[in-house]
Amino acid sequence: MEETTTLLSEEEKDILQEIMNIAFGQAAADLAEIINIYVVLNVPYIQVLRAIDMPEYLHNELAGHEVISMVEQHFWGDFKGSAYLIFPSGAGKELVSIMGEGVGESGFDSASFDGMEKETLMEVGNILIGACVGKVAELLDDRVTYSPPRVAIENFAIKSIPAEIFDLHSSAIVLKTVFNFNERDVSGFLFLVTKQDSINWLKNSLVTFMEKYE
């Protein structure tokens, strides 16, 4: 897989990583206020790829997780793209337990519990994606709107994000973090994939952001 190195300089990547650190910290704080459990987020990793390579990249990243739960949400502004919040199998039920303070699968019929699991995933996704993307936009003087989140529970992870959604002639900036819910057995991945249209705006905004601190 070929990385497109010319779109962002190393300095621009460093600035964007610092902004993502701030944004992910905000997302963790917002979620902790609601469920009273701290979310530990690893240092974000930034990679610039050809969009045509995105399916292979995601396939490799999700290797070993055949069954996943995914929250997908699109966002629009000068900063535009798609967010994918991905949990391995079983995380949805654990999140129901965390959010519902001990609510378990027993006592609910299968359809009711599945519905509760999807609603919980959607709520967690809304908080994490909204706080993260919103903070990035705020720091770069942008405003974004969001599509309603979509939740999918897939038996084959590679089928969750079809290749057709990527513009084969574009590039994508992938911002990835791995997170864990402190003291609970839940972890996952958050990918933000920006569109080609955002790249020139992003480069200019990173310069403007740094000028504020010089």
The other form holds:
Amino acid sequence: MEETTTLLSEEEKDILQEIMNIAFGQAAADLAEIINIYVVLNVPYIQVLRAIDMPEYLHNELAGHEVISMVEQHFWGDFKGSAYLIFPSGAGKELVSIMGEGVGESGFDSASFDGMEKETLMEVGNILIGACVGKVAELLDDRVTYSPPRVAIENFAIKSIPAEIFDLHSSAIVLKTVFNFNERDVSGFLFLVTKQDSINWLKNSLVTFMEKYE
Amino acid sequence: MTRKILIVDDSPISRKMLKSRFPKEQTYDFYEAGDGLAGFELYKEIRPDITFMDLTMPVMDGPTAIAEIRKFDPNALIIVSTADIQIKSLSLVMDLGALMVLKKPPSSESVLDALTQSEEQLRK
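Output block for the form predicted together with the partner chain, input the form predicted on its own:
Below is the entire complex, every chain and molecule, led by the chain shown above.
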């Protein structure tokens, strides 16, 4: 697995990292407001990879979490690509449990709980991805539209993720973050895969963004 | 009077963005640190008039650094500069004694407001 070091310069990565930091802060605040949780943010981390290397990358990064679920949402603007939110197995149940607090968890039967888990993952994905991608677009003076979120993988063995699930001609800009929901440690992993033809736009936009701060 | 400004943030881009928003008609002496521990050490050395503090940083995070600085100097003027705008994060840092929170990305107006509030505190 190799990092595509020529795609973005170190300064461009630093700028994008700060933009992602701002964007994810907004997304966490939006989520916290809606489901009354506190999201502990960690130091943002940007890495640029070939999309074809994503399965291996995920396998390494999520060591210890053999089974995952993944929410996928596509976005289009000058900035276009796909966003993926990955939760280790069990995170969905934790989220349903947190959202069920106050109404009594025993109120869900097994079938409705499974359905709610999927719905909850999609809703959390929709909020985090929408707010994060939307803020990145806003800061870079773009406007994006979104596909509906969908659970692309549910309780799937991470070592079995096929590379074809990603657009193999794309590059992946990875943002890793860790969540902590109400004292319950649940890690989440958000990454954006940008279309190759928006990379030049992104590079130019990062320069334009920083010109405001010269 | 030239004020000493300490900016503690792990992102050099973020530090640059913040500095660019200071009023140009005034001169400032800027000092920078890349994590909370380095910021605390630099604080003790230079005793800045105003400290701008990020929250999410390696080595020592912002809340810990604020607590350490306020323990060392209960009158320390600390403005939190952060992208973490969750209400619980904001109330945590205000409880630790921060003067105010500056939301990222900083604007000229928000930085001017922070400096104005700081000057009022410094005159007390």
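These numbers come from a predicted model, not from an experiment. Numbering follows the first chain given and starts at 1. Definition used throughout: the rigid core is the maximal C-alpha set that superposes within 1.5 Å between two forms.
The Cα position of residue 51 differs by 2 Å or more between these two forms after fitting on the rigid core. With the core held fixed between these two forms, residue 32 has its Cα displaced by under 2 Å. Once both forms are fitted on their rigid core, the CA atom of residue 147 lies less than 2 Å apart between these two forms. In this core superposition, residue 63 moves its Cα by 4.2 Å between these two forms.
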